[in-house]
Every structure is written in C-alpha cells, then in structure tokens.
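Just one chain is shown here, as structure tokens, and it is the form predicted alone.
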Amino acid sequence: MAPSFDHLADMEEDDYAEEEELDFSDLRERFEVQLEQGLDTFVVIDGLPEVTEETRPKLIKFLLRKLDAVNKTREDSIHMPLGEDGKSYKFAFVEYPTPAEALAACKALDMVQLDRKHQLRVNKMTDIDRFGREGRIEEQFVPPKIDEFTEKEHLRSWLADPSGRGRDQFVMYKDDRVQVLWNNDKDAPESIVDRQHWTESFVQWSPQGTFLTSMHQQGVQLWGGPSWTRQKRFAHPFVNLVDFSPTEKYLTTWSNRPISIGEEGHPALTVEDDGKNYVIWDIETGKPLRSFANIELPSNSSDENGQPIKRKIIWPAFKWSADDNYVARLTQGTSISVYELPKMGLLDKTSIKIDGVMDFDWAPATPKRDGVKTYEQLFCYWTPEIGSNPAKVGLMSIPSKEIVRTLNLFSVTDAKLHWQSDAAYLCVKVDRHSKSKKSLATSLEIFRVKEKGVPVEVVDSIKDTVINFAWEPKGDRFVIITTAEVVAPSAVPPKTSVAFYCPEKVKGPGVGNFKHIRTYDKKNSNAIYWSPKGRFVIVATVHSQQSFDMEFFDMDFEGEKPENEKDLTANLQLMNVADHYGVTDIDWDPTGRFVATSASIWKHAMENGYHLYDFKGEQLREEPVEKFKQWLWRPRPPTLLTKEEQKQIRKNLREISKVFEQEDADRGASADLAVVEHRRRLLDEWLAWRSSTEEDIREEREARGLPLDPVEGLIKKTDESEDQVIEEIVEEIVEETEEVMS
C-alpha cells in the first residue's frame, strides 16, 4: 500500500503560521551579507583630467590602454559621471570580474602618469568606503593643526669637529656597551655617547654616515644628530640583516624567520607580507616599499643522510645601482628581475631572462662613456659554459637594456667580477682550468669601460691561482695575491705571492695598457686594503693562528724610481711591517690617515683588542680591550667641494698645510708645557715638603740637646774616642816537601 502525505500538508500549514509570529531581525543583522563585500570588484580611479560627454568616450579608450595592461577590461565596465555642468568630476569607476583582479589593478596602476599632467590614484570602492565614514570625514572643512616649527637637530654635525682638527669619529662595541669617540691619534679616544645593551647583535653605520643602526628583536633603530637620538625604526621583527642604498633613501632588512602576521596585526606591514623574508624601506617616511621571500636555490651537495645541503644566503641579495633608481635582485641560473624606486615596480613588468647567469654587480658610479649622449646605469654579469656555448660576461645599460658589450670565455671553472670606484674599469677574474681539469691558472679580462665600444685588454701572464683582487680606489692601479696551493680551510695559510700592477706612460689624455711592476714571493698573505683616497695600500694575513704580519706599501714614493720602473705609472716602496697577534679586521678611517687594526673576540678570545697605526705603518696606540667585538670609522659623504676648487686647494696645499703644521705644533708645544708645568709643581711640592720636614727636626734636636747637625755629632763622637788594638793572626807556610811512598 503506498504512505500516504496528507499530514505533512498539515504540518506545513501550521509551520507557516508560526513563521509569522517570529521575530528574525538579529538573526538577519548577524549573517546578512555585508554591502561591501559586494563591492570588492569595483575600483575608483581618481587624478583623471576634466571631460565633457562628447569627449568622454576619447578619455575612456585612452584609459583602456592602461588598464588593459594589468587586466583585460571592457569598455563598458568603466562609469564615469558627469555634474550637472556636463562635466567630469574627474574619477571614475571601474568593475572587474573578481576581486583579486581589483586588488591587482590597485597595485600596477596607483601612481602611474596617465599623461604629463595627471597621475592615476586607484583604490578599492570598500576602501573609500571604510575609510571614509564612522564620522572620519567632516561634513564642513576644518583646517588642519600645523604644529609649531621645531628645529631638528643636524644629522652631520660631526663634520664640523669642535676642535677644529678635522677629527674623525668610530664606534666601538665591546661586551654589552656601544661608545661613539673621537679620534685622538696618540692620546686617549675623547667619547662622545657611551651606552648599554645599545644593539642586540652588532652596529652598523650608513654608507655616509649619517645614521648608526643598533639591531633588536623587534627590528633596526636608526640613531644620529649631537644628541644621539632615534631617527628612525623599523619594525622587522627577528631582522638578522641590514644593507642601505648609496645615498641613504632606502634600507633593506632580512630576517631568516619568514614575517608572521598575527591577529593583532603589525604596525607597519600587513598581511601581503605575510611569510616574506626581505623588506626594502623608505628612510624618510620610514614606510615599506615592497617586501619578497627567500629564493630557494637547489643544492649539489648533501649531508651524511642524504638530505640536501641548503646553501648559506648570498648578501646583499638586492643590490643598488649608483643613483638610487633601481635596486636588482638575482635569480641564479635564470634571472635578473630589476625594480624600479620608488614604486619598487618591475621594470617593463618583466624579469630580464638571461640562461645559466651566476652572478651580477652594478657599476658604483655612473660611468660617462665616450661617444654615448645619454648616460645611464650599467650591470656586468657573467654565464658559466653551457654545453658547447662558452661562458660570457656582459655589460648591460638600465634602463634600456641595451647590451653593451659581450665577451666570450673558455674553459671557465669560476669568474669573479671587479668593478673599480669610478666605474671606469671592470675586472673579471677568471679561474680556466686545464684541459685534465686538474690545475687552475687565472686571466684578467679588465673592461676600459669609459672607452668607445669598450675595449677589453687581457692580463695572462700570471700562472697561479689569483686569490685576492683589488682596484686602487679613484685610482687605475691593482694588487693581486696568487697561489701554486690549493686553496682549503686549515690552520696554516698557504704559501702566496703579492703583485703589483699600473698602466705604463702614453702620451696624452689616454691610459696605457697594464704591466707588472713587481711580485713579493714566500708569503702568507690574503688580504688587501686600499686606503680609501688611493696611493697607499696594506697588505696583510688576516684570520691567521700562525701569521699576522702587515705589510704598508706606498705607489707614489718620492724617492728614487728603479730604472726599470721608469715608464710606469707608479714607484713602489715598502715603507713599514707591523704585526699584530690575531688580527682580524682592518680598517682605514676616511681620511686615510690612519688605520685601525683589531682583534675580535667573534672570531677568537685571544688578546682581544685594537691597535692604531698611521698611513706610513707607525704605531700610535695600543690598546687591550677586554670582550672586545667591533670599530667602525664613521664614513664621510662626498665632498661639496666643486673640482675646480678641489683642484685649486691642491695646488695650494704648500702654503694652505702651513697653518696646519703651525697648529700641530702649537697644540704639540702646549701639551710639552703642561708637562713641563706639571713637573715644576710636583717638584716645588717636594721642595716645600722638605723644608717644613727640616724644620720639625731642627726644633726637636734643640729640644733633646743634640747638635742641629747629625753628621758634625758623629764626627765629634768619634775623636774623642779611645784608641783600640786590634790583634790579627795571620798563618804562613815555611816549609813543604812531597814524598813518594813505595
């Protein structure tokens, strides 16, 4: 028998009438779906110029090229009002067909120039909309509070020394304290600031030492002005890294912990930084510009479980280009991706596709190529050998592109790439091995950059392992370090040599081609340091158990030039050898008129501590610093000098040093006086002391009876003594004889 329904029909009679005695207005207001939830497909696009509705549609189709660049749009998805004048209130709507593509249009077109005249502002609708209700936007115009002007503190002050000595400054960190001093030559470092648990891990200044960095859990502080007061923060919580921009505009932060966003939010990032690694920032406005994660690169190596070896961070892993404009970052074996500031978009909104690249460095200035009008920024990078295409390195113009010079290379196994500090060379080193791959020699492919189709010379003379490369900074002078050795961690060095090198004389403007001036063998060392003016350069072993020498060399002695040495550029002279037991690090100060050699406890806990040394290798101080880990000389930003007063001053230097020398010698004489006088008055304290002291024992002989002199007393006594006789036995030998017994 089939069921029968016909109660459910009751039942859903009675279901209604009670339907309509309940009340479901909280349920409504609780899951009712939100009005700006809808709105999430539509953006508003303001900045655009005024129209009328006849030349409406023509405004529309230009703004389609724009927006049709992010994602395709229809035409008729973008409303733009007029008033009731007929004209544009110069915005308008834009629908997308989902919201991720609105938040996207957001991002590529905010700040793009629609033409000369008129910048786009685009936003989300629900933006606007949040923004701007809750009583945010008042219904009459009030104008805003400007605050009275206060005056900031000058962040180079330092420059000005209060001495008048042209001073400079270092920073020191040495257990749990940061000191900030200036320099005295022989005498005691003057301090300036001395404070505790200032940074967490280490300090750092900005590359024209304005700013010092002190890093902390919960990001980097910039710290600067007489006063030393915060100028900035940076909230990158757990940041390891820190590296800034030429001129101090931008700060790149990493941190090996991916950015976790919590639900109580971040201060300054959002949840689009979520899981990100790096953070490039605006200095001034102390903003985030962009942030990126961690590039995972597959490794060739692996551990005893099989597991691949992760490969340790390359820093700075986004590089500057001389002018601040563009910041790179390498995608090893694939990419180049180039950003431009202060957007951080990337350029052309494509990745530069080079197969195989391995590395890339942008040129420290902005080189002025003979027979190029317009002058922009280069970028050398290199490709190893992939099957039968040989290695190449390549000079590239930003922005665009243009390839401007290419070399081919064989039987590459490693090239490292060194520019010089005027960008007017470029030095590839590269490691060729042999054709049974089981020794290396090293060529040097050297670019004259500045040069039209930038000629490149080879130096193939050298039959060992180059090490160590450096230019003469503003200079076209080179020192290598070169081994027959394999080059492996161990406790002994290896065995190197160090070689000189200068362009030979030619007649005019033009720089000569590149010779060898002379090589010292049977050394252990393997670093170089130029002063940072040019001319005088340290040769040293760092990181050593067994060997700390240093090594002052100058190229332009003024004495006599070996004969052999008279068509080059340079006259090399050995002027001092210092050592300094487990030496570390070292360091020029600006000005290059002194060096600082220390010895951190970071690397070992042996004689910690620094020593200071002038250009020619003399030691002025010494000093045992207990826990000490860091100096660092506080960069000077470029002169403001023009070159013609620059010029002018060094053709003056003879009579302007006179008024130098006389206030050394001053400030010498005066420091001998103080001496002399400090001497003068111990001994008239003495003198008195002596005095007073003969007195109180004149007075008490009186008053005992005793002669006033003790030695005329003695005297007296001992004339009028007894005459005594002493007896003295003496022994003598009258006879000795020997005999021989049977």
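Here the rigid core means the biggest group of C-alpha atoms that line up within 1.5 Å when the two forms are laid on top of each other. Positions refer to the first chain, counted from 1. Everything numeric here is computed off the predicted structure, so don't read it as measured data. Compared with the form predicted in complex with its partner chain:
- After superposing the rigid core, the Cα of E75 is displaced by 2 Å or more between these two forms.
- Once the cores line up, the CA of T334 ends up less than 2 angstroms apart between these two forms.
- With the core held fixed, G86 shows a CA shift of 2 Å or greater between these two forms.
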Contents of the next structure:
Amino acid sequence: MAPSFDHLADMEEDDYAEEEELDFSDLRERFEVQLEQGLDTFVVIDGLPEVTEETRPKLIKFLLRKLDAVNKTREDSIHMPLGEDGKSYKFAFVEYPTPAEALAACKALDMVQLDRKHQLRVNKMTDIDRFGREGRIEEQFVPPKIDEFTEKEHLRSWLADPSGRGRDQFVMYKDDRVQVLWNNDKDAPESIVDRQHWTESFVQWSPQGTFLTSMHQQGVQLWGGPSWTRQKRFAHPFVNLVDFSPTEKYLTTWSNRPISIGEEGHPALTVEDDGKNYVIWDIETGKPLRSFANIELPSNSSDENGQPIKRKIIWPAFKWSADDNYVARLTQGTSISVYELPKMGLLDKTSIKIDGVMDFDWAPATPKRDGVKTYEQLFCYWTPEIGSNPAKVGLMSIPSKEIVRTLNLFSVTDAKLHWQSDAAYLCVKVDRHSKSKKSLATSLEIFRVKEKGVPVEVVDSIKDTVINFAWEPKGDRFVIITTAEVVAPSAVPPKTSVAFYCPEKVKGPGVGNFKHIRTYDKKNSNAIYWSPKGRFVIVATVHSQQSFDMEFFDMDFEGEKPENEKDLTANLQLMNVADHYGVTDIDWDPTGRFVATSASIWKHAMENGYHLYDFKGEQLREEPVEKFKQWLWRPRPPTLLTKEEQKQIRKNLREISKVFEQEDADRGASADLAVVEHRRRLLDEWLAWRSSTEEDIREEREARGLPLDPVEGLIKKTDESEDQVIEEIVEEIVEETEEVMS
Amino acid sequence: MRPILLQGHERALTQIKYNRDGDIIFSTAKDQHICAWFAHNGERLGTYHGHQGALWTVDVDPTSTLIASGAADNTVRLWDIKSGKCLKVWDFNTAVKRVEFNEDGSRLLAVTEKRMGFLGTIVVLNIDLDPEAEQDDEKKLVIECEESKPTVAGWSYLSKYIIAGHEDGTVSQYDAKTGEQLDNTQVHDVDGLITDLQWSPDRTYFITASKDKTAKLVNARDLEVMKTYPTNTPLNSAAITPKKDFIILGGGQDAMEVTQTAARQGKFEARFYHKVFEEEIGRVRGHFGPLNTVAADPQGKGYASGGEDGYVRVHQFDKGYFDFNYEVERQARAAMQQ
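Please give the other form, namely the form predicted in complex with its partner chain, since only the form predicted alone has been shown so far.
The complete assembly is shown below, putting the previous chain first.
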C-alpha cells in the first residue's frame, strides 16, 4: 500500500526537524544563476550604424520607435557613447526601470532588423559582462570533453536472486533506519543494505521496483543497483509526496508549500516554477518538464470559526495513462486537462470541459475494445445530477476525445470508479438515496469494456451500503463489504458483511452475468486485499481497536463444490483465519506467495512489528520491531516470458517444483545443522571461559590466603552444641484390618 | 509447577531474597515491613517492623544470622533474623535503594538516592555478624556518583570490586577498598535505566536488567557484555539460576502505561532464557501486574517472583525443568563423563 497523505501531515514536524545536509553543490555549480545587483536593468544594443555627434539624436529617435514597441522608453535612458574621433562605437546602452522589462526587451528585440543593412543584437548588460569580458571565453574552439563511457550498474540485477531461489526483496523502515532485505520465509530475513537517516519521512518503490525513493527536505532521491548508489535527484524543496508514472519514465512531486525561487536561484528549477506546487520530471534526464500550482477550489464547508475547511488533497492529482503517453488532472466541477508526454503540452491546446465532473480515472491497461483498431487510451468520469439533468458516467477515448459510452443515473449521492487491472471491466459503485433521502443503497454498474458497444450490467440486489469493493487482479470476480449502518466515525466499528461475486458459467466464449456466491455476515471487516496474481484474497479488519481478524479465502478451491454453486466460475473456501493485534497494513509480495502484515507506529504505538504469512494464511514469522514504520515489497517488472513459455511452465509445474522442493528440504537440514554447530560453539566457549575463570579465582584466593569457600569458615564458628535436633514422628497407617471376635 | 502464593504484603513488592540454604525467603514491599517465609511451604516465619517508609531492599548475610534493609525513611537497618530485633540503624540523607552483603558478610554496601541536592552515593559499612556485638557507626567508604546516579550495586568475587548500575544504562567498576572508579561501560541504552543487578554464585559475572527491554550478562572483571537477552517489555529484574544454565527475567509494562484493552495482557510473565544460547525457553504467567523482582533459590530448586500486585509467588521446579537439556549440552556432559 502506498503511504497515504494522512500520516504525512502530522509527521512533517518531527521528521523534517532533523535536517541532514545533502550535497547539492555540484548541481548548484552547474546551474547557478549569477545575478549582479544593479546592472540587470541595463541592456546593450549592438549592430547600430555608425553615427556622429550630429546624427546621433536622429538615430536615437529612430531606435526609440523600435524600443517603444516593447516597452515605453524615454530618450534620456538611451546612452550612445562617442569615441575620441567623434564617431559612435555602433552600440548603445538602454536603461529600463525594472529587470523584467530589460529581459523582455532582450527577448523581443534581439535579431530585429533596424533597416536593410543593420540587425539589432540585444543582450543584457550582465550577460555581456559575464560572457564577453576578456578571458572569459577562449579564443580557440576546444571541443567539449566527453567522459569515457562507464558501464552503469544493472538496475534490475536484484531479479536474479544470488541464492537462485527467486526470493523477493522488501524495504523496512523502522525508527530512523531503512533496511532492504531478502525474504527468507520462516528464517530471519537477510539484510542487503541498512542505512540510518536514509529518508526523512517515508520510502517508496518505483512501480516496477527499479528505484527506491527517499524523501528529503531538499527533494527526492532515487536509489538502485546492486550497490544502492544514488541514481537520480529531483530537487523539489519541501517535497511531501511523490508519484511515478506506470512505466517509470516520469515522476510527479508535490509540496504543500509553493516553490519559492530566491535571489540565489535554484539548481534545477527556474523562475517560472516559482509559486508552483507540482513538478513533473523526466526520470531519465533528471530535468523538470513542467510545473503546476495547486488548484484552489472554493470550499463549501467551513469550520467553527467560519474559516473554510481545507479540502484534503487528492493524490495522485496527476493521473497517468497506462503507457505514460498522457497525464491528466481534474479541475473538479469543470474540466479535465490532458497533457501529452514528453512535451507536456495540453492535448489539442485545450482542457476537456465536462460540466460538474467529480472524478475520473484512466484505464490501468491499454484497452482492447472489440472492433477498435486505432491506438487509444480510455478514461472514465462521472458527473452528479445538475438541475433536472441526470448524473452521468462517461467513458472517453484519448486522443480522439470521443465519448465511447455514457450511462445516465438518478438519485446519486456518490459514485466510485473501479477499473479491473486489465481494463476489461469498469465497475461504478453508485450510492443512491431513496426519495426521502433517508436511506442509502448501492448498485454496481459494470461496464464490459472489451465487448462490442460496451454493455453495462447492473448488480442491484444489494440492500446495504457498499463500503469497499475490489476486483480480482487479472480476473473477473470481486469482493464487496457492505454495512447496514451509516458509517460514522465512532469507537464501535460497524457490523459488516462480506459478499463474493463471480460470473456464471456460459457455453462458448465470453463471460456470463455476475452472480452472488456467498455472504459472510456479522463481521467487522473493512479491507480487501487480493493476491496480485488473483485467486486468493484476504478480507481483514485494519486500523481497528477491537478486532484484528484476517480471513484468507481461496476462490478456486480444489475440493468439493456445493451443489447450488455448480453454475458459478468459482469455488469459494475459507482457508484460514489469522489474528494480528493492531494490524494497520497488509501487503502481498509481487508473486502472491507471501503476505506481510504490520502494525506501524504511524498509526499507534502498541506492539509495532510485522507478521509474515504464506498465501494460505499459515503464519511463518512474527517479529516485534521497535518503532516500526513501513514494510514494502519490492515490485517486479512485467515478466519477459512469452505466453507460450508461461504455458509450458504451467504444464510442467510438477516436474519443476520437484527440484525446488528437494532444495528446500536440503536447506532445512543444513540450517538445522548450522544451528546445532552454533550452539556447540557457544557452549564450548562458555565452558572454556568458566574453567579459566574458576582457575584464576582459585589462584587469587590462594595468593591472598583466603579460604576457597568464603562462607564455610563462618558457619563453623557457630556453636555446634546449640544445634537442635528436631524429631518429627509421623504415624502412617499402612494397613487396617478388622476381625470379628467371636 | 504449582506456585505457592504469599499474601503477606499490602502493596507492591520491591525485592525478594533467598538465604544461602534456600529455605527462607525475605521479601520487602512498599508497606513498611519485611516478611520472612519458609520456602518449602510458604508459611510465614515472621515480620520485621520499624521502618517508617516504603522498603526498597533487603539482603541476608551468608550465615543466615542477620538481614539488612533499606527504605524510603533514609535509614539502613540491621535485624536479627531469629529474634526479629532491630540491631542497628544508620541514617542517611536520602532514601536507600539497595543493600548488599559481601561474600563473607563482613561488609555491607548501601546505594542512596539522588535527591534534595544530595548526589547518589554508594556507602560501605562494616558488619559484625555476631548479633550480640556492637555495630560500627562509621561509614567506611562513600563513593559519590556525579555523572549518573547509581540505581543498583553489588560486591564482586573476593570483595574486590563494587559494581554499580546507573540510571544512564552504564555499569561502573569501583575498587572496593579505595572507592576509585576503575571502569565505566555503556552496557544498556542511554535511556535504559538499570533496574536490577544479580550475581552468579561465585560472583565472577552478573546479570543486569534494564528499562531498555534487555538483560545482559556481564563479566565482573572487565565489564565485557557476554550475553544479551532481548525481550519486548521493560525489565525490572533478572536472576541467574544455579545448577541449570538459565536466567529468569521479570518485567512488564509499567502500571501507568498499561494498555486499556482488557484482552491484552501487559506481558506480566517471568521469562526463562537459556543463559548460554540466549534463546527463550518458556514463560510463567500468574501475576496481574508487572513483576518487580525475581529471585532464584541458591540451591537451584525453585524461584520466587514479586509483583506490583502485592503477591509473592514461590515456584518449586518440577522434574521436567531438571530434565530439560539441549542436545549439545547432553553431548557435552557425556563427553565430560568419559
């Protein structure tokens, strides 16, 4: 789970307090803007014709006409010095009231024809001084030295686990230390790198696992390669959040403080970025592409003092299309702005106006619609009811801006958009109110994106409010959590129900209608975590004070199937129930083999640490970790194997796994042996230390003339005659027999 | 292992001590009197009245003739075990947090609290083990601790060193004759106040318990940390078991920090670790408050724990305890017998 904004807000104070000075001096040197005070309101105009004392006013007048086209200039602000021979030097100085006007003049007037023979060259005085002064520029052209090519570290080397077991890495952030480790299932994880103060607020992997992101007051840094060296820096001062594009080409950084470029300039950003909050960077070059300011929306609500309540920021604000070709931002209520990469220009130079638009989301994969051959990306959006117009859900194709499908809805309170990971389905969770607006009910509108005409199927058999929804990754089943009560922030968690859905079986290709499988009632569950490979799902209660259940379900149980579920494409089975006190986060590893559950100090300070489970819900490890903050599995890039190769592996799985099972068994045996050896060594060392110490003490006692046992002598001193012997007579009846006397 | 519950104190226990033979247990609590108990059946042998403040500490001399006690009334008192008579009162400026006899009972050390402008000190007194004798008034040695106050202290083998544990997690070694500081080592975390220090039978090494949730086994000669026992709760006490290579740790969240959740226990258990392998072996539950003190029977037959809940629980080890051995220990023993 990516760190959310919530916990960042209150972390700021503590974690940013300790300032670790980053060395940006090399960047600064390269990009430092030298500003010399006072002279930056002057420009120098070259390329003037030669004039004399007499003709000079004429030329100045003529020149003024050109200059006035940009900024009003007075005659006496033009200085055209004359040489000793009474002739001008063919240049003039012009003084402007502000540096900005001087700059504007340089931009507008440079290379302008004065007349047929003369072309103006306009430069800032400071630039002439900097670059034109003797010695500053070499007379001879020296070709720039191109550094010898040095091979960079392989950024994906971690995928070849040195142990050959295909283990996964994870990053753990605790107290002020960041550690990257190999997961060793039952055994203690193996540390790869361990650094103190690696980050100031949190860490984050890039979406394909290439980079580890660290956050600093001065900006964001990316780390990677086998030696964990710094790969890139993005100097966004006071950055709070960071978001990668899906293919790791671009990066968005955000700070709640607008960027302020001072007099001394900034190593990476320019004056144009001043006042902006977002910066979109090119990761490859490390250069900013474009920056944006926050969109300040008038808030409808206000707090007790009448101050408008600041809206929570929507993160990510800039959403990426699946292939990184577009990035878009919503201006709630009016429009969506789509920018084309890498130029970052607005698509067709204009935002897409959608009245009332509340939310939008890109398809998470490049869609393959039936009958559509041309390249497209899709996004969906929804608009609420405005006046007598119904609420609408729309699907728009980019770059054509064609609306592929719309759906009208009535009595809508809220809607949430959920894409399936292949962009095969879009589920819109619609909360509807009754006519009296007293009760809420939810319907699910499922768009079948891949089918012709994008048909919409409605699941409206749900009576309660759906508080959570999750598609099976790469699959077509989903889980919902519903509650009858209105979710209010109260100490008692609401009773919830967990319901499972899947398509029914149909003859031939295609996917059947979505059918309800089963519902589990009287739960406290509030979160759904699908395995990234599908099939297995955890339904859990997180961030709760009373309940910490985690239920592991299998959607394709290989055992017997209930008769009434014969027509469904799932066989639901509860495999295991686990309990982790104070659990706040649950994270599947990218292969879907392991699950890490953790209790982070960001949420509460009780029993911080992690548990590790396998996909069946069998607990492998449990470790309390002081000041535990974060556990993040390193994502993997998409597989390089072709569909055919994958199929082949699946077919021969039994054979392949035999080898690994044998390896596991061998390793287990040798690990046991190692433990025994270790213990033997410890015991030998201990016994050796004991005997040498005992020997030393004996010698020392003898040398001092002390008895070997310090106490023995003392006790002898007491008078033996005083000793009492207490005899206790215990009667024990061994046998009792009764005889009748005649 | 069915414990004997000793319900003689009305307030939180502060220290428990076995005598050398392991047949009598002395306990102190904040309720101003010392109790003596028979270890084998929990019958009370007697109480010692006289202190005017919470009792912090007690120790018994190696011949089981006298006991010394220290309390919040700024006194150290010496008592005749048999008669219950108070033989001597030494007055101090501040509360006495720890007393301990040296190995032959000829000297006693007392650790005084740092308070009201007085530094924490370690004071040495001469003791005559004869209950009839007149005790010496003079404080033979006063070690003032300027840097960090001492919380616990004890005598090493041959009464050669005085070892003290401090508030800042350090352990110091003093020359027992001159009081000169020979060594000072950061054994626990800087904010890990040392709560207990108990000796091995021959006083060549000792165990410290700390608020930093660890216990450490330390060599008395050079203050080298030989073993570390990490736990998940602040520790109040640690004891070394004779006969078996185990250690016993006691602690638990402080009463004021205990979570409100009823279902959750405050980790009020005695934990057994293997002394050499640093592995946890087992836990004993029972107290319903943090364990303030644990003591091991010098004869190795049992142990006692005292809790914030006001109870002393005396446990006699059963057969399984004595039979438990690691495979390597069994092998080592077999090798030695050959």
